[in-house]
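Below sits a lone chain in structure tokens, taken as the form predicted on its own.
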Amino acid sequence: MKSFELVEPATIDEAVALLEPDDPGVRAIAGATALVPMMKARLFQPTRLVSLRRLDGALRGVHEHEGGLRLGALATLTELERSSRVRAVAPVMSRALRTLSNVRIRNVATLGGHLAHGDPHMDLPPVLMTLGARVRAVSRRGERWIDLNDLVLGYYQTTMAADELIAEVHVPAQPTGARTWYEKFTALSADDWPTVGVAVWYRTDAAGSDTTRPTVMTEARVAVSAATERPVRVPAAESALTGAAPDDATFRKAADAAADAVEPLADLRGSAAYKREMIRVHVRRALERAR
């Protein structure tokens, strides 16, 4: 491995000042659970690593915000998994984190790194997409908010500039009665990278005292990951759910729509045809379990 510079800034302003937009060898590093294996395999040879371990304040911890959550980018996945605030506002996140990689990884991996890496097999991006989350990115030019749906462009590609850092993630308050679930399939152990991951979210117009009026879904969100080159929302499946009753027939229709709309990526975990069927099965299963 070639020698490189390691710097440890004390503030986020110092950190972004050390990033170089024109040098691909300069990277920020937090938990390092993804970057260090890439360095060992010589897939990435840094010229400078900007360690974020000394940064503090709003970049860490879980905070309530207007009924929702503000999650510091340096919060570890274990902190999120054990947070009572996360469990209260977004229990689907707490459930997903229990089998996200293994406990050794969760103890050091950070939320910001999890999202900025752009790996399509990550569990939280599709969940956060259905929850309506946004990330706050900072650079020397200032800050901007990025919708989770717009964060990842492709395989290991994000809309983050080379001199930007994720500072926090905002999860809005969820409406009363919203149903959520994250369903994934792993071919090996439960904490292995998934072959397919599906996050669903929907809310209904309750019939109330009018028992003659059927309950229908007024809004629905479906996101698929792992089987695709990036996590994606599936408008065709969402359209099949919106305005329909939350029953088995509707869920099968939405699952078929998702399987037809998504372009699976063939890899070591299966062919495109196999993954298409896995999408069909797990969209239906996620909706059933959300109900």
Partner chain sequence: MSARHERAVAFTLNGRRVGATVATHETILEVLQREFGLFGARESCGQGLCGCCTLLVNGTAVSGCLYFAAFADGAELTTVEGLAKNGELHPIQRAFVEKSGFQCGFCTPGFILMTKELLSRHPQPTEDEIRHYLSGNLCRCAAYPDIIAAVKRAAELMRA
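The block above covers the form predicted on its own; next, return the form predicted in complex with the partner chain.
All you get below is the one chain by itself.
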């Protein structure tokens, strides 16, 4: 690694003032667990890193917010994994965090860095996409909210400008009876990046006392990651689910729709054809496990 200018601002305003809109050599850094390997591989050679570790409390903490969650961008993945608030609102997140990298990385890596890195293998983006989460991004120009579905554009590319920072993530209150699951499939070693990640979310209408009417899914969300160049929602699978009963036949139909719709990329974890099959299998399994 090459040396670089390291600045450690104390406030968000100072931090965003130190970021440069047009200089790719200037980046914000929090846990550094994703950037250091890229720097060691000389894929990224910064001229200035803006460390967020001395920032005041603004970007920290796990807060309850209108029945949902307000998660500080500097919350470590371990804080999220252990948080009873997270578990209460979004148990699917708590579970996903258990197999996300390893304890040492989770102790240091932050939620904001995890999302801003834009790596399609990350576990939380598909989960947060199905939970309806948004991020609040700040810059010298002010702040804006970005839907998680719109955050990642491709390998290591996001819609964030070079001088924008993720300040927090908002997970809305989840409707009663919402069913969720994240299915992570690793084809190589257990702790490898996933070959396919599938997050699902659906809710059913309340059958109430009318037992003659079958339960149907009134809304469904399916997101696929890792096999693709960015985490994607799969509308074809979602529409196969919406309005149908949460049964095996429907789940199979949605899984087939997902396998047809998604364009997987071949790499050392599998051919495109294999990954397409794995999407089929794991969308179905995720739906079954969510039920």
